[in-house]
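The chain below stands alone, shown as structure tokens; this is the form predicted alone.
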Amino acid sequence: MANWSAKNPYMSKITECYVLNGEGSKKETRHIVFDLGDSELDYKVGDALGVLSENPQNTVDLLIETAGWDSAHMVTTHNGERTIKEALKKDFEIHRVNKKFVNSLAGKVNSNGMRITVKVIDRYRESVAGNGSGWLDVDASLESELFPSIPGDDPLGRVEGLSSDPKAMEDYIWSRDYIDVIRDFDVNYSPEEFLEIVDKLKPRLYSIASSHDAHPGFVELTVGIVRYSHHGRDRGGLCTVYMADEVEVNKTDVGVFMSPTKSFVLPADKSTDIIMVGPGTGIAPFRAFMEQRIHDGGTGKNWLFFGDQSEKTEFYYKESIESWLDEGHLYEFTTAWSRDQKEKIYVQHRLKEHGARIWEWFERGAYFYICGDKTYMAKDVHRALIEIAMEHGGMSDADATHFIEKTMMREEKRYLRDVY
């Protein structure tokens, strides 16, 4: 069996990819499907699969274009020589700029202006021997156009002020790539000197929505796909756009590999039951979880607790959902639907409503899951759990903060995140 990896991927090809969510939503959610074919790769329920993406061919166009380089040009990068056009698609992270180049650029700024002190002088110089005219006088004549490439009254300063105040810092890099940096601040860099400062590019990992007892041979992801405009130009998600836009099903080479959880697993005795928070796409590996309680033919009970916006365009799986309950393999099925009504409501508070009923299962030994977006869906349903423990279970916030992060998560290992 080869030993695939992120420096040796499977080159594996997209044979389903389509969009889950109903007309009219403001989403774009996708199942995504990748062939195994002959890789020999397994994986069980909980792992996480590796993509390699590569960079969209726009972008990488109009970063060379801004730059003024030759996309011809011959760079030695770490994966071997190539051309700098194919560096930029596939070695090195361009979708967002990172702060090693930010503070790069006081030397460029600073030397930029060096080179306009320069010019200045040559100009005064050439002035004063033509009529005559002083230096102050040849100063402001030649200010609008010396000086309006450059952002603000003092690019340097804003160097500087970027690479001391780390908010600051977050906030420029959060939103701009390297073409916007350099426009921003008309700065010149080698290809060479360019790729000595930028991240190579990383492989994205995603959390296995299947079975492979009930797809063999087969991947299956739930995927977000993340666009959004900043600064004049439409942008995404770098592997998401890549999955979504770029490959081509059942052509584009993509190159995977398997990311094993040693953690976020089912119980090992399969008459424990679960209860599976996964709002969004946070569905995912409860899709799996489920695909596998129902194979194994184990008899705890499933509880799954799923919300987002509206039921009617991100109602993710529903045929499947409706099926394990109809089968019988759902028990319990909770919905919040956070934008169908007046007030927001979201999993945490799904979960305090049936705080008694949870309490009964934690006492019984269930085991609780959560997936999805740890800022703050994450933190939400956390606080929910010990207000649950305190609430039906008689603790003080201390006792409870210990028995949901302490016995449960730590000691007992029955409360798991997979969380992003």
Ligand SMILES: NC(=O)c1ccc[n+]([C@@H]2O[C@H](COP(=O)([O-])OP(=O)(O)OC[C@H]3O[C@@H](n4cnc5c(N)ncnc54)[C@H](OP(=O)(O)O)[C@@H]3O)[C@@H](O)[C@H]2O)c1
Second form
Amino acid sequence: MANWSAKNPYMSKITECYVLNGEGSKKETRHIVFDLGDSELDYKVGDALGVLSENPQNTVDLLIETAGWDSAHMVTTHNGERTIKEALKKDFEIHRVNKKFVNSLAGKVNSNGMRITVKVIDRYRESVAGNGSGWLDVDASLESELFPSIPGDDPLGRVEGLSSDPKAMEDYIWSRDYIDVIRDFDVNYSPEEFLEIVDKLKPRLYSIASSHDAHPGFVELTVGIVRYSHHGRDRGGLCTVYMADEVEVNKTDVGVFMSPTKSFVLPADKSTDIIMVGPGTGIAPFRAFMEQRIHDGGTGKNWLFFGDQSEKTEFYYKESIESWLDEGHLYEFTTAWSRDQKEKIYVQHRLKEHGARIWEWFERGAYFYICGDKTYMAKDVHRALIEIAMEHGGMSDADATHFIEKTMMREEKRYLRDVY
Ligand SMILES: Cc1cc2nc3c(=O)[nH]c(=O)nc-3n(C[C@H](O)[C@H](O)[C@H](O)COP(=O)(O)OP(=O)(O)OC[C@H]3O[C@@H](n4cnc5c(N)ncnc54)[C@H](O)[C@@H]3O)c2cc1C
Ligand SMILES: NC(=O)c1ccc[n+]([C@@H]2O[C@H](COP(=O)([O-])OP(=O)(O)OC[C@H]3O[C@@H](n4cnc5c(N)ncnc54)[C@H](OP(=O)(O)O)[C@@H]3O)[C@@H](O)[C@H]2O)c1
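Starting from the form predicted alone above, please write out the structure of the form predicted in complex with this ligand.
Every chain and every other molecule in the complex is listed next, the one we just looked at coming first.
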């Protein structure tokens, strides 16, 4: 296989990038297709694609303007010599401020504190001249005017407060980028000082949603676009917004590489039954698995659990799923639409409802796959499996946990996860 990597990515083009959600959806999930062209890149189902992105031009321009830099100023980065404008676009993560930068403010606000105090005194003089009100009142109101988004003492005190309180730091950086912080603290950094502190731009991984046998020369993804708005500006995830908004279909070069899996693979024996649980974007590898199982033939049954907010707006790949069902490739399809009724219905509730049959499948050697949200969904599904083993396998909690976590997961390697 060709030697492309995160450091030496293949420059691919996106050939399709369309929204999978129906009208009125609260989500933006896209099907994105990359052309592998003459790369000689190959992949198997279960692998992930690494994608390198760039920062939005308007964020780069606003940062340069806010920091007061010359956009043609030359800097040296890990990728060589280039203008600060180019470096901010391609080499560094500038869409979210890091803790190191907030901590570094301590060495900056000291000297700038003087400048701010002078500004406060000037404004005090103006306001006293205007209305003759007392010093303390005016000082407090001016301070909150100068630092509208962070309550508290002087700038240095504020930085120290953030640096010594992990929760306050997380809350502060969660919604801010460097533009917000430079404005908040009115600080000056040279381009070189700034680049010493910011993080290098990292690639993002995406579970591949296609079988290479079914789509030779292409690799397809199911991507949830991250968008949000804070402090009066729309913003979002670096890579997802890049693919959705910045990349021009069939035009922009996008760096990609393969991230192969050793463990998240189909059973070698094609007569083995599989259960796949993939709500939301978690469906991605299972579209690939279905395409591969159809291509390979074999007698193993396929059971897919899928869900998202609403059947009307989030039934991704509906036509394919219906045709797999019609043609008998998909033995069973179980859905969990979480917001189509008053109470939440999640995939783990459906697993429990079908617990007796799931247990039968496990006893016959079925593989169990899960993909999607790691923080909540994967943990709840894991617990549901233990409860199924208790209820239908007649095991104690400890034995059921041992069976799911040790026997199925580690020894037999037939409980496999791709969670993020
Ligand atoms: C093995 C693997 C497979 C994956 N497969 C897929 C896949 O198939 N499909 C898919 O969509 N993703 C997948 N991901 C996730 C993907 O890699 C990225 O993490 C995701 O797309 C976000 O990247 P981003 O650059 O757009 O966002 P980033 O710039 O990395 O920002 C994401 C961060 O934004 C923050 N955030 C979210 N909402 C808000 C808010 N309202 N306010 C402030 N901050 C907020 C969160 O902290 C979140 O961590 C996978 C990850 C791994 C590790
Ligand atoms: N790093 C990133 O920024 C990024 C980007 C994209 C996706 N993601 C993450 O990747 C995961 C997949 O996102 P997605 O939009 O595809 O789907 P998702 O947010 O995981 O939602 C898919 C379905 O899972 C449901 N759900 C919520 N909590 C659950 C739980 N505890 N157990 C089972 N199901 C649960 C949701 O219901 P309700 O919504 O109705 O509760 C929805 O019906 C999420 O964790 C998401 O945050 C992260």
